[in-house]
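Presented as structure tokens, the chain that follows is alone, the form predicted alone.
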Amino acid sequence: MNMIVCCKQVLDPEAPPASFKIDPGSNQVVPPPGVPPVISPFDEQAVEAALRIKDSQGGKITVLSLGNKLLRDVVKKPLSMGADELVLLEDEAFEGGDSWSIAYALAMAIKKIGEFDLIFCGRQAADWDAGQVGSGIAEILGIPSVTVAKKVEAVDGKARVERVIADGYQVVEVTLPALITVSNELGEARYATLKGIMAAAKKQPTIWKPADIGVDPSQTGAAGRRTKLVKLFQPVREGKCEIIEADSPAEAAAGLAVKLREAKLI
């Protein structure tokens, strides 16, 4: 079985909301300093059903990222899990891509990586949550696809995914190869091990250039982008408190009744 895996380099979701900040002029969000990057939590559960399958049939792992300027201590985390090797598109072309321009450089990647049976990815990426490359990734190379998985099987050439829905889940085949996006409900991903990191720390990984993977660098990142961000901003967000004062509990809550059916919530 030879899968692939896409993870991603985000700022982590986790740090305090006050220390992120927008640069109006570029649309951009400044990295908070002192707040290492992480890979996308979303991806690492995408690796976590790779890596069952791989417990349960054996198979290659291979991860591919896209960015610039990865860290390597960040990026080879999926390889420290148990992944077998790692593939980095890594070039200031790839810089400032959407959904578009990103899914065709991981699938032209892709193609160049050459047979596979299963590509996962993250439901959706944790910093801009738009859910669209798994699936313009499957779109690009013509195979199937299926979208917040729970649960990843593989038998007979094909996969069986329990996939979420608002009341439950849905159980869909689909045959081999295919892309499936994973949701956080497969579980919480593995620990590292010290023998995975320090196998993770002798792997090198592959670096490819657009021209690598055969595209030209108009066609990537920022250049390659078919949407326009008009503005980024960070919501201003405002609270007020009235205290309700009342000789008893029962003319507080015909007061808080009142109130409520003014602001018209009740």
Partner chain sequence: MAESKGVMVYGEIAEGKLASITTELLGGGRRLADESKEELLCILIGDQVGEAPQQAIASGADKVYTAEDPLLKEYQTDSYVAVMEQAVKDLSPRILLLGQTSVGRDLAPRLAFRLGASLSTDCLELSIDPDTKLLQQTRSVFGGNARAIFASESLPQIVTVRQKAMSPLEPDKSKKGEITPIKVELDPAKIRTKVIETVKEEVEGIKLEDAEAIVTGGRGIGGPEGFKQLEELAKALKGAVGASRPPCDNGWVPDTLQVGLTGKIVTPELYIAVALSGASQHLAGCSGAKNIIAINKDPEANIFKEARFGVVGDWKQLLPAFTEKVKELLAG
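For comparison with the form predicted alone, produce the structure of the form predicted in complex with the partner chain.
What comes next is one chain alone, with no partners or other molecules.
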């Protein structure tokens, strides 16, 4: 089973909300000081989905990341979890892309990798939350996609996927090759092992530039965008909470209930 997992390096979504800042001049987020970037958590779970298949029936996992000046400690994490190869699409020209230009570059890189049975992506990236790139790659490659998976098994040349829906889940069978996007319901991604970290340290990623994957410069990064970012801003929070205080927890709790009654909320 040949598997490819797309992993995005993002600002840590678990950074304290108070540290989140935007530079209005450039319409960009200011990286919080002292908080290193991470692999987008849904993408880590996509790695986990691939590893579970590798555990049960063997296979090879190639991880694909796109960006510029990617931090090796960050993008190598899937290797330390158990993935086999790392390909980086790394160049200035890949910066500033939207779902269109990113999916296009990733699809072209996947074509270059060549053999694959399953491609995994996170359901959405923890920065822009668009949830488009996975479906976009599948469309460009002309393969079927199943999104928002919580369980993936490969059986008899097909994948059996549990797809999360509002009131439960659907069991969907899909022919291979296919692209699956993975949701947090899959369960936690495994930790890197010490052995894995040491093996990952020795592995050198393959680095491809736009010309290596044959992408047209006019379709790459910021030049390939189809949506224009007009404005990025932080919603205003009013922050007018009335804290109920009392001598004991029981009195504070009862005081809160009385407050809710006075405000006609109960």
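Numbering follows the first chain given and starts at 1. Predicted model only: the values in this text are computed from it and were never measured.
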Exercise: are Leu260 and Leu229 on one rigid part between the two forms = no
